[in-house]
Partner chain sequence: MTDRQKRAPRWRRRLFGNGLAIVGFAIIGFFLLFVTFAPFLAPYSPTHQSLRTTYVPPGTGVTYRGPDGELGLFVSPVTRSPVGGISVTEDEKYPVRLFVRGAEYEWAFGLIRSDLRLFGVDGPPNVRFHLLGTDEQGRDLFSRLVHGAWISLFIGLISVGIGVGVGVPFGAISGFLGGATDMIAQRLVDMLLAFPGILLAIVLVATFGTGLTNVMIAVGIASIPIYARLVRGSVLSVKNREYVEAARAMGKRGMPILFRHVLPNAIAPVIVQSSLQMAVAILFAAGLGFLGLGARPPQPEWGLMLARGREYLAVAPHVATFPGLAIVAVVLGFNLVGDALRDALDPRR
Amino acid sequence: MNLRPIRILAALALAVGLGAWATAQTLIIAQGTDAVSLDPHDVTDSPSATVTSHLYETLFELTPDGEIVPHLVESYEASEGGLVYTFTLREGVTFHDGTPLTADVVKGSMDRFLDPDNAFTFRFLLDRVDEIEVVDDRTFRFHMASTFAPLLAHLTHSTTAIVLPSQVEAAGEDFGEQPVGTGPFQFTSWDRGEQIDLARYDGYWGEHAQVDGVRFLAVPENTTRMAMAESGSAHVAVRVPPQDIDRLNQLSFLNVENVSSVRTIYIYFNHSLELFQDARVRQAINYAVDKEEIAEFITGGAVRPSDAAISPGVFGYTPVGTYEYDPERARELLAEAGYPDGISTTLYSPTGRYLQDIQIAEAIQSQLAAAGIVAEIETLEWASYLELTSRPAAENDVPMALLGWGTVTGDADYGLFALFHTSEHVPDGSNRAFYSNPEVDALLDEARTNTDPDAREALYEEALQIIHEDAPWLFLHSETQLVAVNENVSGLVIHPTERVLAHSASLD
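Show me this one chain by itself, in the form predicted together with its partner chain.
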């Protein structure tokens, strides 16, 4: 039997296969966790938001420099008094299935997001919107219940992205796995816990993506993720552990990008417990922890010790001061509060969710011990961690827990209202500390509705000052995003809102 033709055929097939593989450029991004859902309205975590940001688009966009620019809308106009906003949609925008974007679609999408029955976590972002009115195909109006200063900032949040109501209906419960958006990439496949594949959408209205596709890998293990970057099996790897920065930077083909983030890391005190109702106890704990040393030596200088409850780069941020490390002062305050022999409590910490989280918790434990505060560390898996910390006050016995909050709208309202306003106590909001101060509430309410930016800034400064003195948190630091990027990648955007965007990325 003559095998030669078969061999030639096989060689040809291999060559064609390799050729196709070489020309189809897929950017591979290794994330720490898999997406939870691809329904943008339902997404609350940044790894999911990273993926939905490639598939869906919002009416406005927050540039990496913190500027709010129109995106799906072409222009907008606010009425005198700020109670009616009129938006005009961009022309030629189509969904991945060919459906054009119209004002009706926007209304359908917004109505879904705002429907209280759907109970989306971030509904509060737009809850001041009373009604959406369709004027014509490209024009629609927001009728506001009251003036609402952060409206445009909130319309940049990836959760307010425009979805296709007909697809929501068609897909039913599977909508989170069958996304159809207007973004530069369209959905190909999702192998849960492993990878998500996206392909370039050739009917995109704006500048087309340069790569043929993007693949998001879910690699929870830090060492594995870094090994993938080193071996070249991923082009981008997020969350580089600080101890690996030097080693990776020494490799000629890798760069560790250091981009600031709007994520603030803190440990909150549960105010529903008697121990933490005394501000002196909360302040004492703030004095007992050396934030500088942790920032420098545990995170290798990759974080910035907090001097306010929100991060620089967020509108409304003003440095209001820090609690300098002073274990003696901590002991004094505890004694004044009636605990001369110190206190003992429990500190909850996630593992692997934030940069060096458990290492930071252990360092804090040891520093607290030096000031007479005994803290047991309790770690839980992430989903149960969130569940346990967001129980109503009566069932909530978590005294202190480490968490992070990314103010991804770039506006202080999102960072402060959700975490400190009395109406936002868990389980309905995100105020897990059960912090409640009428003064702060009034300032935050006022800053929401006042439309003068200077006045808002002043209001937030005052609120931040009171929050600093009340010390409802152990203020820690704001994070930096450390992302390992292969040198053959260009045009990649590492957004301060903790999203890696491949919209204009290319591979050589």
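Other form of same protein, the form predicted on its own, not the form predicted together with its partner chain:
Since only the chain itself is given, any partners or molecules it might have are not part of what comes next.
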């Protein structure tokens, strides 16, 4: 069946509906999934963080080149022992409702983020902050419970963004749908599952946005997103399928940008289930999957097979090895584990979230079968997928699931502590594998408090080696960002942290 005319017509029809927005200089970005929440403290996924990064701001910022620079903070100073940090805020920063940014507001926002009763998933980013002291309107201090090497890196994370406590109180449970930040754009509307509209905030403290607004469209289907890019009904479309790159690049008005990222793609094994409590089973599945073939033929070479649990470009990364494709070795390990006739399981995958996610799951299904492993594929839309895979161990029967993790702070603490430390089991953290190794815990704990970069790198290398041997994941690849951008868009930032940022974008 030839679907091309149908999808082009659908995209053209949508373009007619978006015509008024196009003339109003609104940048239209087709994402693969909708946001889950617009409460930055509660955001755990990149599509949501992309939107909130236009609305809210952090004290520090990680530049595309990997440099940590002050943002809402004008300057800072650390005490000699590293237990007190004094920060000075920029002048003239206001929230979208006109409320000035003050040290009291920062304290209220941070107290909310750190309150254990709120159970925010990424609270661990700042859990060594013992007390926040307000000195004056523009000055505040962090009193630390211990030295904390990744503090400034963690303050670049979008989930630590400064919220307005009075708006949190006024909106109550609806705060995630009524955002008020200090960013260059302000919230207009959200049609769940369809689109989010933002408008330029003319009271912004920094350089004003060049476009009147940004519209984020939730478009899980690859063919539909690409058709929208081809028809012009979207200026930007993420996750270009590799097989479409040449065709899109041949169009005079489109360019496919290929930008590196800090995202690692993997399939975790649920260690709370008996089947995956034996490391030989987990290792067998790693041997049964040909990562090179997936990289070359499924993603068109747009990914790099993993040789560690975090990607290159992250502080603390060291290559520690790969599981080479060896289905016979996989069968031997299964037999040693008591499964001479193979195993049956279920592999979960989201739709439209990662580059070629369904195709990758299907390729893995086929390769596993050759090693005597039968895997049934189950798919879910993104928000439901996160909810299902975040259930506590006693209620969680998801055996294997495809996920990705971007180490968006540029520091291995975020890429390893969050996913492998025992204290971070879901639902309180992000360790969906329920992986637990006391030796890894000790190494990660020490690496957080040791301020010697060389010592930290050595600790992370040792932890990565143990994790590789334990095989809590099926290690797949580091992902590249393939984004179709219309030629009349300039100034768009495709950040290595997997956020498409329109702060300085313009439409010609």
